[in-house]
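For reference, the chain that follows is the form predicted on its own, supplied as structure tokens.
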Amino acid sequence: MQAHPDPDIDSPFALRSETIAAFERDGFVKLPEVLSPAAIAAYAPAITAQVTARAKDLPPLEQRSTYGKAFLQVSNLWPVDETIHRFVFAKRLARLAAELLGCRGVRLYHDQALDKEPGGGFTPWHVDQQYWPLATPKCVTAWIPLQAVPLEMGPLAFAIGSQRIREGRELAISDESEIRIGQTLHDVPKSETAYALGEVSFHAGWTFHRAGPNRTDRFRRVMTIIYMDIDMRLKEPENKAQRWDWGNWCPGATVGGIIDSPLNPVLWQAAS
């Protein structure tokens, strides 16, 4: 594999204990210039040509359903493309995702790019976890703005230390979960902010969230991943989303074990 283009991906970013103690309370936290610039356009056309090049089939937007409409999704880059390797390998991501979760260190779940078109609709209201068989909450994700994000083109919204909140967490993303855990959440406070450029926020897996629809002409281009603690292990599925994860985003792993298959590498690890 080539020399790392841009060390600034790898090297720690100073988490303050007010930070780690704001994401336990709240459920998410947002870090500003997590990176730069120059890093984002190192690495955002190799995942932009992914997304372009696998979407290119889908029907007109019109034509979707509410799921469909909310953004273009692609999951497991980083086997695929060398530099989109190197984005989701790097330390300074992973490295905070196991500060937040007060873990040892962090494995890759997956990433997954979530690009909302112009005109692309609202992403209803839903918890990550309820897709994921994992056995204990020690897991995050990594929303990667590769562009500014105004309010009119659809940041992703949260609803305040909703991690703590039971119900509708069984709701998949529809215009059910939309309705049903909105009503839930109504007195619950919110925080739906821009994005500046380099900004990256984290989210628990049972943070409730959203997105509101893209307004704008051009394209909202996002980039997560998804880290989950060292020692995670797989819990039996729940539901058919869960058997469908098991299969696909962690082959080989058994219930009850340690999810180390070989597409869920250790990403950083505190020197022993």
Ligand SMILES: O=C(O)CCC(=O)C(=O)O
Contents of the next structure:
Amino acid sequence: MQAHPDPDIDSPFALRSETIAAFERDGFVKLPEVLSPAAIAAYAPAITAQVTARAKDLPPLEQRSTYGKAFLQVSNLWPVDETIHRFVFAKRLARLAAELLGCRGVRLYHDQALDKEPGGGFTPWHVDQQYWPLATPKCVTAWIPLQAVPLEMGPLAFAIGSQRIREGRELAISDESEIRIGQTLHDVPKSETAYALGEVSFHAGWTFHRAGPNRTDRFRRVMTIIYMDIDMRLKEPENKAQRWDWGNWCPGATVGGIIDSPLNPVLWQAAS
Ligand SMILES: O=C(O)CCC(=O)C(=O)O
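Given the form predicted on its own above, what does the protein look like in the form predicted together with the ligand?
Entire complex below, previous chain first.
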């Protein structure tokens, strides 16, 4: 059996009640020092190897769409690599997600590496939950940089409190979403700050976010883990993307039922 890297990724991270309140108010939080440099060094190579292997046949950046220029997107890596499996099952991150959402536990919706190439384009404004057939807003993405992300590398940026804005939610990631949502959010305060090594952000499913281009000559490597309430139910899909997600990230789940397919393991649950 393959040995796992052993830096601690399971012990609890002390979350203050003010931080939970900030997540509810703003729709996101950024938490420094969630992961140690040793943990990132231990787990990042396995994630990067998967992205590199799957991205090798892509056309050059200039021939891709705005979406294609934004990042290399590789989803659900945990079933294919034992080291990544261990990382995605990290209890520290899952417990943080549950505590921020105010849930008794969380399941995995899916994981996703999002690497912005050197010279890669911006990520247009969007919300994630329009892609997801999830019945309630109790879902959150942990955005986990695998190196520090200075401003010029395209850190994730948020429109503060925008989880309450409905206009533009339906727009898929595109040039149109960048322009139209950008107009809607014109007067909404934004948060765009660098990420230190080990810093992790959590954003709610309906929070509008974007990222600038990667103006450096290095990859911006990021792993994401999307968590949902342990009791999350599947809703009737409202668009093609939600139908696709149903078939791929929770196959066999039934509309109205708890999403507990083999691809949606419980990652953390409070002791009863
Ligand atoms: O990494 C990016 O550039 C965008 C990430 C994103 O949209 C997300 O994690 O929901």
